[in-house]
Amino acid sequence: MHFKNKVIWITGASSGIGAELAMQLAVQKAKLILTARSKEALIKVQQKCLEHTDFCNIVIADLSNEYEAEDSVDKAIKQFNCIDVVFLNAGLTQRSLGFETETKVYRKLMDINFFAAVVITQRLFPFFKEQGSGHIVAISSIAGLMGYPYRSGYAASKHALQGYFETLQTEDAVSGLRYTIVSPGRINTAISASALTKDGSPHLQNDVGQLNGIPVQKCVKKILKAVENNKKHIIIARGEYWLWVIKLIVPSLFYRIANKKGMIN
């Protein structure tokens, strides 16, 4: 088991991909640190993980707040005085047309999806440099590779995340520090229910496409395999993958398909 006794920090660990990462890593006997805003939801995940591993600590934080994000790094390090892998998974999606979306929604999406990851990463650099090793896994999205209707702010934040971590990969400035970018398509989680609408209120419904997405268990297995094999980037998607390929090869066709498919969802 590759992750046995490794210290793993997971943000956004209270649900979806984050919670499933915690469970599969617990089965591998990893030493876990789980972070999210909801203490109640996080404790439920923690209790399930402790059925498989002896070490599962929690750090409560609202990562959209820069000071809490910075503080969460210090608290996470203090748990075991070591972090081998950090999964930057905290995120929020969107369901609203760009022209009607309020600016505050874009700011919130950027704060959670982009700036939280940047703040944590920048704060971790000195630690990983001193430790001499580390692995940062950025959970991005296929929306970080192409635009799609009703996701203008979400796609923008994930494009920013993609650019930031690709640049760090090219710089390779911290010895022993590795990066993996994960670009999932539709995964069967409840992420769309908490999506922000045009005024910032929650979407409160699960999209049919999301419910028919790749099972989260299968997605997480692919993520862990990619980290184990030190992959720089992995796409986990079905039809969305081919739409991305069409964008690269026949851009004009991509725009027609994306509009037709996305505007009816």
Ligand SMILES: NC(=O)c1ccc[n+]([C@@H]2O[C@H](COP(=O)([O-])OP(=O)(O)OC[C@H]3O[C@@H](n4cnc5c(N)ncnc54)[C@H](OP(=O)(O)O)[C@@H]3O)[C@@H](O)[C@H]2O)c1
The other form holds:
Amino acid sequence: MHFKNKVIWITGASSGIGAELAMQLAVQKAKLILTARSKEALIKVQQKCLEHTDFCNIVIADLSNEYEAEDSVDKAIKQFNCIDVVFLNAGLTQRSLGFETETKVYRKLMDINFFAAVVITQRLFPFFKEQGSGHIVAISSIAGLMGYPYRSGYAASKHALQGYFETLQTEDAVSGLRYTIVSPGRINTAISASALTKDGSPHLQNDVGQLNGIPVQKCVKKILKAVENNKKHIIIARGEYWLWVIKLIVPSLFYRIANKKGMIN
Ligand SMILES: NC(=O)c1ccc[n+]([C@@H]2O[C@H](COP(=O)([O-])OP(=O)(O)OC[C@H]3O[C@@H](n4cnc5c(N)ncnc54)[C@H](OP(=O)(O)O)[C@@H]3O)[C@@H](O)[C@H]2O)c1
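Just the form predicted on its own so far, so send over the form predicted together with this ligand.
Below, the chain from earlier opens the complete complex, with every other chain and molecule after it.
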């Protein structure tokens, strides 16, 4: 029960990994703050969490909007006047070839996957400095470590996220503040349904690769273990992990495998 009574803020808590983080942390009797755009879905997660923990509040925000993201930080702090751990998990993926993807789609992906995390982190720094402790968990992706077909904007945004947090880790400038970067491969959530296509419209399909991904419960258990053990970086993946290893040691082979159709979905 490492997280008992810890105050934990989860962004993107209305579904998938974020909702499962909320559930597993509620079982550990953490004090939760849940954020996303859809109030109805968040309330459902909140109600389930309240069956296990006495504290679970929600803060609704569109985090791709800078002002709402900053405001959500202030609101999250006000809930318990403390934040021990923040999971920067809200995100959006993509399904379109890079060469035909409109610029506005790249901006949208950067806004939620990169800038939202940066805005929240920068706003939290003074608070964590005063508190003397804190743990930021950035949910990146294996696509933050290598290119991935049909995800040019997604991979770019996650590479940016990886670079930002890895640099903060090297600077280690705020005493007591810890960072964990999580790079999952395909996890079985509904993320592909909301994926942006070339013109920004949603993909609306649960891709086979996604459905055959690592069960979300297993993924979240590994994330929580990594946070508990203060790991700097963790990869949670199956075949994608080996693809990344191949990229490091035999780059030419990486491009050949990544090109195969099976990688797309
Ligand atoms: N599933 C995978 O295979 C996989 C692999 C690698 C990395 N990841 C990363 O894991 C994280 C969670 O993904 P998931 O698989 O759990 O997907 P998901 O079920 O689609 O969850 C995404 C969450 O982000 C929230 N969100 C999206 N846009 C938002 C915005 N503008 N403002 C506030 N919240 C927003 C969504 O809530 P609302 O729509 O209610 O706002 C939802 O709660 C993402 O960062 C994703 O990139 C997932």
